[in-house]
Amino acid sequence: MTPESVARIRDLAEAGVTALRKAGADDGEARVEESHAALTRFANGAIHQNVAADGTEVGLRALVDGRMGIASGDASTPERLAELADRAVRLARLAPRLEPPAVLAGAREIAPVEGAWSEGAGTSDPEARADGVSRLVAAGAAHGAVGFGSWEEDRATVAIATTNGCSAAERRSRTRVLTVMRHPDGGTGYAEAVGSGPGAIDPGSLGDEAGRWAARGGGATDLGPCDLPVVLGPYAVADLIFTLGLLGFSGLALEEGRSFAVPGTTIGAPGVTIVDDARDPGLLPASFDDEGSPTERVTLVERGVCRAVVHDLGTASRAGRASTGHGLPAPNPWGPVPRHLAMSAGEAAEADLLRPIRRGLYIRRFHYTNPVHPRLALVTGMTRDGCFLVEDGAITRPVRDLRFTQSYLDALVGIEAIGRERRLVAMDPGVVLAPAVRIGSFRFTGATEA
């Protein structure tokens, strides 16, 4: 993918917006993406599986009085974009009118961000991915624990157009190398990281920090029902911020009442500022949103205070005001989404986050959370790969991986310490910049059966 691309794909939309103005919309967009993507899988230490795929999807959205249709797929040719087209015209004909009309983007300056795209994204051929993965492996190795994980490479070039003049286009890519080290005593330790491109990621550190969480997870020991302080660490923290984002810091949630993001209520410790941010280098940014929409910097919570949701155009246009650049792809039933959040670093070292705790837990990871009651953001999941019992301030012991069932917003609330570190966390479809936390009391209902 070439600069020359970015001009390609962007005459691609322009075409796809007069391609359905020609069969009869009133109005229309078009979002092209022509991508790459790279996957090399390994378990029990070898490669299992190097795939790789290259395709072009076109959608296109058409309005037409008052009513919407949605098509998409592969559109290489003009006969082929004309055929989309004229299926989007006919399924809006065929459709409820909106109430209120959809709102397609206009017009408007967008400035290019720096970090979306990275020269060596995608380009890594399975031999150059085999050897970051052996060294991976042998790194966890060291510690006695096996691998078994994945390597992925993405790239892409984005852009959307739309009647209303809005015309968009940038390159955007993606790498994220994921492990889970066992222990032949039966722990088991996860690590990730996440970049625009192979050079972000260190293959060895992630073996060895996987391979040392597992040797350490042997013989744990059962507990049952209780209630906790605990030092939750990155990975554990990208899921409460991520699920909060998704449940809560919407536009649509805020309008439909089932947020509890009201602006200027407390919904957090006093330590607790985070962002929600497309626009910086180190969030995977991207300049525009799925709706053509300049991205913005959004302040969601600063020092434990609500300040702000985030909003699309549909959103937006209902409260009176601008989008933020938080689109997704339409058909979305979901509404706008904070996809690059980041919770504002403290002073504390891991050690002065376990110190004041006299028995409690250390936990590196949630697995399969989901909500129970979205407005309480009450969630309940599971630990996963790394789960400690702490005593007199120091990691003693593994403990047997916990079901909880706890309202993340009582978990905010609750945070006594942040630590002045932070890893950066792939929480699909997005990222989050997390640091460790101390939080006064968590709630855990029982042991889980794996």
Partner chain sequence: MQPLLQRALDTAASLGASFADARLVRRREETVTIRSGRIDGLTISDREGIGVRVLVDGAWGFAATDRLAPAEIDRVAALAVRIARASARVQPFPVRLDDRPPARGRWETPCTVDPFTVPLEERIADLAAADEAMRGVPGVAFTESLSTARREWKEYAATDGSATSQVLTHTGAAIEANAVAEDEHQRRSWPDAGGGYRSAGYEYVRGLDLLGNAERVGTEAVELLQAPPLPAGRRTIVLDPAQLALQVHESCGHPTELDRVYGTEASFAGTSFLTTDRLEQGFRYGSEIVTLVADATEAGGAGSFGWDDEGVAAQRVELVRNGILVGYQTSRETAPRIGRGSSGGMRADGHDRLPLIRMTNINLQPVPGRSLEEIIAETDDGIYFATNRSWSIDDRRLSFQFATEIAREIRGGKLGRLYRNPTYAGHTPSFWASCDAIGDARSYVMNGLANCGKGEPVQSMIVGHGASGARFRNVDVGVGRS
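Mind sharing the form predicted in complex with the partner chain? What's above is the form predicted on its own.
Only a single chain is listed, so you will not see partners or other molecules.
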């Protein structure tokens, strides 16, 4: 994807808007994404899946007399684009009138962001990925562990145009490498790195990190249901922050009365500050959202107090304010979603986090978490790839994976200390920049079996 692709995809989006007008739309929106994705997966130290896919998808949203229809597909020729526009208009004419009416992005200035695109993106060919996988696997093998994982590279040019004058386009890229190392003694370890390009990723260090933890995890001891203090590593904290974002920090959730995130209320410990910032170069940024609104930094929690939720054009309009640039592509029944989350770092070194704990747990990662009671952010899930007993301020023995059933809000309030190092973790969708934290009490309701 070249700089010229931005102009070409922007032109295609604007041609989509013109096609909508010609087809009879009063107003309309076109979203175009040209993508290239490549992924190399490995298991048992060997590559078992290796894929690449190219595609261009056009989504057209037609508004006719206050009604809305959406058609998406490929638009490889002007005739095909006209056909798609015609379909969207025909759908709109079948729909009932929307009240309040749908809102489209206007001609707001969209400042470019740094870091959305890496010039290194796409320079990693299948041979380079295979060599990277070899280095990663070898680094884990040095600890006696066997490597599993994936190396993923995505590139896209995205453009959005509307009849209201929005015309936004940019290139975006992402490289993510992750690995689980499995040791013959039964231990497993995890490591991942994500960035806008492969340049900053060192596969050897990932294999080394995961291999070291795997080598420590053998001969796990059993622990029954219990409430214990915990230190959660950044991977686990990322799950906590991301899940809270999905469940509560959404204008739609607040509007429907199912959110805990009421601005002005205390929902976290005094040290907890969480922002969503799609303009931060370190958070896989984007200058506009999937509706064409410019992205904004939103402080969700400031020193424990909920400050705001994120909005798309629909929720913002109904709340009497402007979009914060958190819209998803139409149709979007989920509402706005924070996808560039960061929790502020604290001052604690890892040893500081562990030191006050007489008996507790150090948890690297959570698995398969799901809300049991969304309003209370009560979540169940398992520990995975590293769960260790902490005794007298130090990690001592591995523990067999535990099931927890815990309010993530209570956990946020219960944060006693925050680590000074942070790690960028990929989520679906988005990323979280997360530190490690110590929490006074965490509830474990079961354990897995040998």
